[in-house]
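Read the single chain below, which is given as structure tokens and is the form predicted alone.
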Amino acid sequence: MKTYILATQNRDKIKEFKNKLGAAICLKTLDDYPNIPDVLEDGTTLEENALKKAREINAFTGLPAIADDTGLEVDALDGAPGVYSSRFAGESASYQDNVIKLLNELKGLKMEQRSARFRTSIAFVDSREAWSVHGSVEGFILEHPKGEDGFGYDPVFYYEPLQKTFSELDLDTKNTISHRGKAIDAFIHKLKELNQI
């Protein structure tokens, strides 16, 4: 079986991924190397960050390496705060702080106009190569939190098909149709294909 390292100490993303790669490969996380250092996310798209991860924990490990950028792009905002989504209500911002700020920005506007797209780059990088694959998801954005589970954005992204939060869908049925969870099965199929697994 072969090792890679997940590039985050995000337990909610671990967490997804596990529970979609399962046992066809050994999944080590930034967790494993206490001294690594910290990647600065500066670029101007999730697949530049997703790949300037992906690269920088190669080169530190030599292991086969995945890394993942996410963004919320909300259509009343031009599309913001896509690459900052983890930091819109500032660096050390909390998930409830982007939240809260988020809803701030969108108050007093109707559910047509809340409309938003969840985003995720997954980036692959070993000795030999360095590719993408992509995932996305459409909703709209609550006026107010639903649901117990989730994380970062997920009480306030309503998917319409399902009629229910994020954070009120369990996790298999979230990796089923959520923008992490197609770029998943994206990457899986890639691997595949190249006989990475």
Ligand code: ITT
Contents of the next structure:
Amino acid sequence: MKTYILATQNRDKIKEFKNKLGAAICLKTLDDYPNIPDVLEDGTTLEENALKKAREINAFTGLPAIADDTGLEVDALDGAPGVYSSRFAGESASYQDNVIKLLNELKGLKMEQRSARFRTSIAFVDSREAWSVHGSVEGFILEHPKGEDGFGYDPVFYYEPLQKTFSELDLDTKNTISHRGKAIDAFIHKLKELNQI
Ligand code: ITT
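Please show me the structure of the same protein in the form predicted together with inosine 5'-triphosphate, now that we have looked at it in the form predicted alone.
Now the complete complex, all chains and molecules, led by this one.
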């Protein structure tokens, strides 16, 4: 089985990747390389950031690298926080700080004015090639968090077809319908096309 490195320190993302990809490939993560330098995410798009992370981690480890960059786009905020989703409430903001800021910014807006989507770009870089795939999912931002599972903005992201927030879904269900789940499906499809798995 071929070994890849997932260029993230985010444990929640790692769980979702392993849930879908675990059987098909051997997946290392940045936890296996404690001294690896941080990648500065200074791109203006999710795709740029994902490719940058994958390039730098491939160069450092020599392993084929996979990187995910994800953002929440809220229509009433003209697409913010988008590429800044992890630092919406400041550089070292927690998931909860970011959710509180988001709810404050949307105060007073009706449900139909609270439309949003998650977008994920997944990049792949090895010594021969670099490419990326994408996934997105539409929803609405609730006025109050609901549910215990998931991470980040999941407790306020309402997915209308199931009438639940992403935090009310188990991992398998979230991974079937989510931005990241769809991007991982596209990623597996492309690896198969390239005879990499
Ligand atoms: P890496 O760059 O190390 O992969 P990160 O936490 O910085 O991890 P991103 O920049 O891709 O990840 O994600 C930005 C933020 O978007 C993240 O901090 C979460 O708050 C949120 N987020 C990402 N994926 C999410 C998901 O599936 N559900 C809810 N929120 C998510």
